[in-house]
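Next up is one chain by itself, shown in structure tokens, the form predicted on its own.
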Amino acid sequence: MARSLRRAVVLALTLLAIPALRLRADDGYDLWLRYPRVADAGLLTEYRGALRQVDVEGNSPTLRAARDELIKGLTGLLGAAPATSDAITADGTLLVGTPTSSRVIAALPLAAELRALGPDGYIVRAVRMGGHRAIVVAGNSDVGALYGTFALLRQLQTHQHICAVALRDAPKVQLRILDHWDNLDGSVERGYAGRSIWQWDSLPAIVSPRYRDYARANASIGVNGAVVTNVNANARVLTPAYLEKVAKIADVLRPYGIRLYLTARFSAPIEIGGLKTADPVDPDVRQWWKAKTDEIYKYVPDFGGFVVKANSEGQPGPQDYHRTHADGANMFADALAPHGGIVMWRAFVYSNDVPTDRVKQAYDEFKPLDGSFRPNVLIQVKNGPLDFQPREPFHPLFGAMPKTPLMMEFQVTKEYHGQDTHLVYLGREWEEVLRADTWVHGKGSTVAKVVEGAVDHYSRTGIAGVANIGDDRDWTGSQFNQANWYAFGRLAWNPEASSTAIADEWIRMTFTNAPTAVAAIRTMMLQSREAVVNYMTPLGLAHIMATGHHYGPAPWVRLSRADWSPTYYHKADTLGIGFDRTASGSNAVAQYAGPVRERYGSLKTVPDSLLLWFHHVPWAYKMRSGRSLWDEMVFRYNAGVDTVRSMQKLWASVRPAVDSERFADVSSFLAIQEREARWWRDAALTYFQSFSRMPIPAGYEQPAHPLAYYQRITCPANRDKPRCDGIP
């Protein structure tokens, strides 16, 4: 297994901290599907009485997957394998199926209720049949029954009573997709958990068993799509040699309700097709894409479609031929439409021309095209207008394109949030964005409702997440990064869900059901996002990370291209700090609906959390707290460090409830996070102090070194060292 030296050093320290490992240590591979035996005697008796035998009616690959998961889960949770049956002959039968696969389920009174839930919906309910008590897991489709199976197991894992269980659920979003920025050479762009899980060199002859475990984990949280190649696409994946490999992956994912998607390189007709142009209105180009799409469906009959990154960061696209994004997207859409496929066209446009304000580009390019796209095109929009920062305002395109389906793009891998080493629960960040009110149709037009299609009645809806998965044994590079994969799936299923409730589920399924430990870990997770905002980019600062690898502070960097430079985003000078995006500046605030524009555009009403995103503010400006802006920055940077220290104490308190290996693993990473939070605080404040010329108030920790010291600290781009050089 590939691991960076940094990860190996942390693991070595972990092992040294453990006096005696169990024969089979808990290495995190099982994620939230661990199924340890229920320790509560009363619950165990209840579960054993209610689940004496399992009857899965139907023999499709998906229903067999449900049967396998139930046997695995119940054997672990109950301490013994349940009996299997094809009839309800006594109390305690678990019946799983669909109205199509089971005449018993079709005859139940819940059939009409089930139909209203749509193809992925399910019902889990305690019933009486033939005088016997039973639990029914029913879906409209086989995959719905699989989702219901995982929902029942989640009840058991989180120690909920089930004798009167009554669950009904259906996803609010149709497409719930993980985007893997994985390259054909096995590397992962913005990946912090080892190399790609897709072993292209050994496919199609060897199919890794890890693919099935990946599919199980995704099905358990409702993810129903996987893009297996990087948005910075390689045309070779569309050649027959690679399509054979792609087909093998699709075969493993299919029983778990997961469709496979590919990224399409716009210039593929030139690179692998022998054409002289990739102009989307050229008849030969259009025919090439139609033939190539037909070929893909011969290999993968349920192929989902393409993700396309075009005319951004040097990627080819329709603008190379003086065409629009709609011209490009519609070419793909026309090729896919006969097969029921879709195009997810990314709105992250980052042109070669230096803009007046980079955050305005996507809106300026896509808003005029509303209504120009084919029905099977979705525009994939990042949660904020810049680039997955620890905090941004919601993207102004949400609500601004009523005639074009917009799908959300979150980044699960923490490129700007401390990557593999910093504990940051992103559920809080995503909830903040999803609950933001766009006001496009008055109060209550939240981003979540836009994405769900409830505002503009989109025919297709979707949420994508840039995956944080690699071939590290624990999948995500650290134990708590697993929580972000889990939270993504749960929020993609229901964008209006509570990130707190999701965290609680994940803790109970991953670590422990002990109430005091659950409360402590939950507090850590809920505090962690605000902590990273405070010690990295408080008060609306953004993109002041080091160039390239984006790890560590570098607010002083000024490059030849302005919008590659942290100085472009904070604009600190002796008068103040912040990017003026009001009418007196770039006027990016005008891209929002009236009430939002008015709130963000005024110093009196803009939230402190976005102050410097929208305004250039004097250092002595009096904040709502009564502190000057400078003193508030000092307070926030120190609050971030203090929160990490609080997280360390909370984690120490749960030691009796967590296995020794994972406890030591997390402790090691928290130690790194505390040290690097101090580094962020001291480097940023020392730099900004050179403009404010104001002292750090007494009572706060003072930076130990001059600015030049922090400017000399380096972090290798491949993160192959146990720590960045020079951090005190």
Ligand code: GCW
Second form
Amino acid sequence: MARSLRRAVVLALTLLAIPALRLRADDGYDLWLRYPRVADAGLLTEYRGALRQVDVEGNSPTLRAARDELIKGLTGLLGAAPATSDAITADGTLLVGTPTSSRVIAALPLAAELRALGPDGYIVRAVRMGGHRAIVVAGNSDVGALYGTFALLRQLQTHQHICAVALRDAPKVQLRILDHWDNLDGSVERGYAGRSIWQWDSLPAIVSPRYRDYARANASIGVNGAVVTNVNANARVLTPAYLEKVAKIADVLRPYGIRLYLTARFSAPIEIGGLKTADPVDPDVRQWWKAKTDEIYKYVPDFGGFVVKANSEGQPGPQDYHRTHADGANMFADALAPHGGIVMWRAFVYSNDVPTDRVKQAYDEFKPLDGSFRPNVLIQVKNGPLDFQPREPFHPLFGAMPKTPLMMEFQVTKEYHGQDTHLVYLGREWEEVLRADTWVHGKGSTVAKVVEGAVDHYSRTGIAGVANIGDDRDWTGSQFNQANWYAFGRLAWNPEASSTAIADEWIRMTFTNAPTAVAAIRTMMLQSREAVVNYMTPLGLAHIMATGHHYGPAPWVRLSRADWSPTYYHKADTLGIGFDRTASGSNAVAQYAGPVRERYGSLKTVPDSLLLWFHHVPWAYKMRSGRSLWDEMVFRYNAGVDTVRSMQKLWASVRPAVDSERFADVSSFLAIQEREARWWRDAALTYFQSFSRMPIPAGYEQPAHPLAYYQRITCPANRDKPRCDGIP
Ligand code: GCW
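Moving on from the form predicted on its own, kindly provide the form predicted together with the named molecule as a structure.
Now the complete complex, all chains and molecules, led by this one.
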């Protein structure tokens, strides 16, 4: 059934079933910027007293955006529009601005403290001025003031007291970027939320109001860059007809502090420039990119720069001309440098022609190039060495290239985590990676510290997230996928933030402040990541998803390309299962610093969660739990299913606190997730059982069908609308 139709049916049934609807139906469009009126009478009185009038000093587009958001937010939260003022004339003024836009702010004692916070930092503080009580939102830049405005609104949205408010914050990472894998024909690679939000066909004439809402949402979480095109790039976006469209998007994003970036197709000089080569040392090629870059800056004066996927999965690149990744990246860097632009060069490279373990290849390729990149190049590294799996160890490049800024790439769109329908809160997964210790400079050199530049003193720092945004009304294909967009922004701002605290904030802003409901939803979210690991790829398994769309289980697939084959990754045989990456195998573990190498390399110390990533282990191997490996696998797959069932119960318990439309939406997706978790469990266990030849112990649900049944289930390549056929 088409998704929209299915949702309509579910909603209609729900409406019939609930006699008294207490909460307005809601389609999720407003994300976490909903601003419902504060129901708690005491808090409402406090807020109304402290925020009688708003004085935004300055009139730049960014400060106007801050004013608009405050009016919108306070009108909703307090139930009436605040008065506006241009001076502090009474108790209860909210003063917003920068030391440049406001003489009052420049004269405040907090001005020096503010300066120390850098360009994006802000202070939100209750003060007394001229005998009056006021709240100041001060940034060093207009964008800082906008971030402070959203921070204050967040306090109200999450029902915090504000009469003594004292917030001070600044991002720990400079570039906080969403990468859209959006194609010019409106499709989205690995997108599960409808079509692209960028309407290339109607631009530049029509500028969708949605672009502004996109910018508001991003500014509210500190995202300051958007790469609007797919890394599998199309050179056409660099032609004048498209640059005109690009400029229109950039104009909408600019007031919100968001810079626009494009992906550069390496072979563009041939495809749209009429040259015979794209060799990065060829003077004509270099000149072509320089002129093209100058041209882009005429359309977009604050253009951020390029992201490049080169010599990866069939994309052209410098190696086509026997040049290195550094030669390629530096060519772009030289063209961008005069304008202050940057290159984000992806390290996601691997080739089936290279006989080495795929997870070793990026490190082998890039580590020797450390020190040979221009200062305006960042190397963009996926969180793990394979490809956005439900669990991977951190990428060994983090900490291994002290002379080159490495930026993190997370995947917000859940390609390998059940895509639109499965509820998986990725904040948990990213926190695990960010907190992992690389040990490159002894204890405490965490991935977060490396990315923040605190370990190797990078001058540029960045985090990118592959966006999960499309033109669905709810933006992300499901209500809970919005949490991953939110968590991405908050962790990019502060990679050391707690994913639990972020979930808490998001729930309060998105669903409810009712304490028991907040607690129930938080528990669901926090459990959801381990649930998906357990029912898809427990104990360090990886990449056993079906070929192409990566949706369901297909551990039995063996392709002519080993590095795309599930059998290559799990290596199950009658003796055992797992990929030996120790010295007796591929020795990928040697790419990690000493203590990590030792921990992962030894069966005695490797955590259960990564056991089969690093070791090939006999089926009867005795685990820490006392169970055999096979029994442990059965236990984990079942635990995954059980957790989804407990998530369903928790969700059922929050019905009184959530509006009917979103309640029904989430309920129907959880039902799909429960069914598909069983599909995963039973398909994987019947398949692995053909090697282990051990029984599924009594007490567990037995698979409903034989292996052949699961092997026959097919999903269409584009499974955005119809679902897979034959899932039990
Ligand atoms: O995860 C894989 C995806 C590809 C993607 C590639 C990449 C854009 O399956 O669709 O291509 O990674 O990151 O380049």
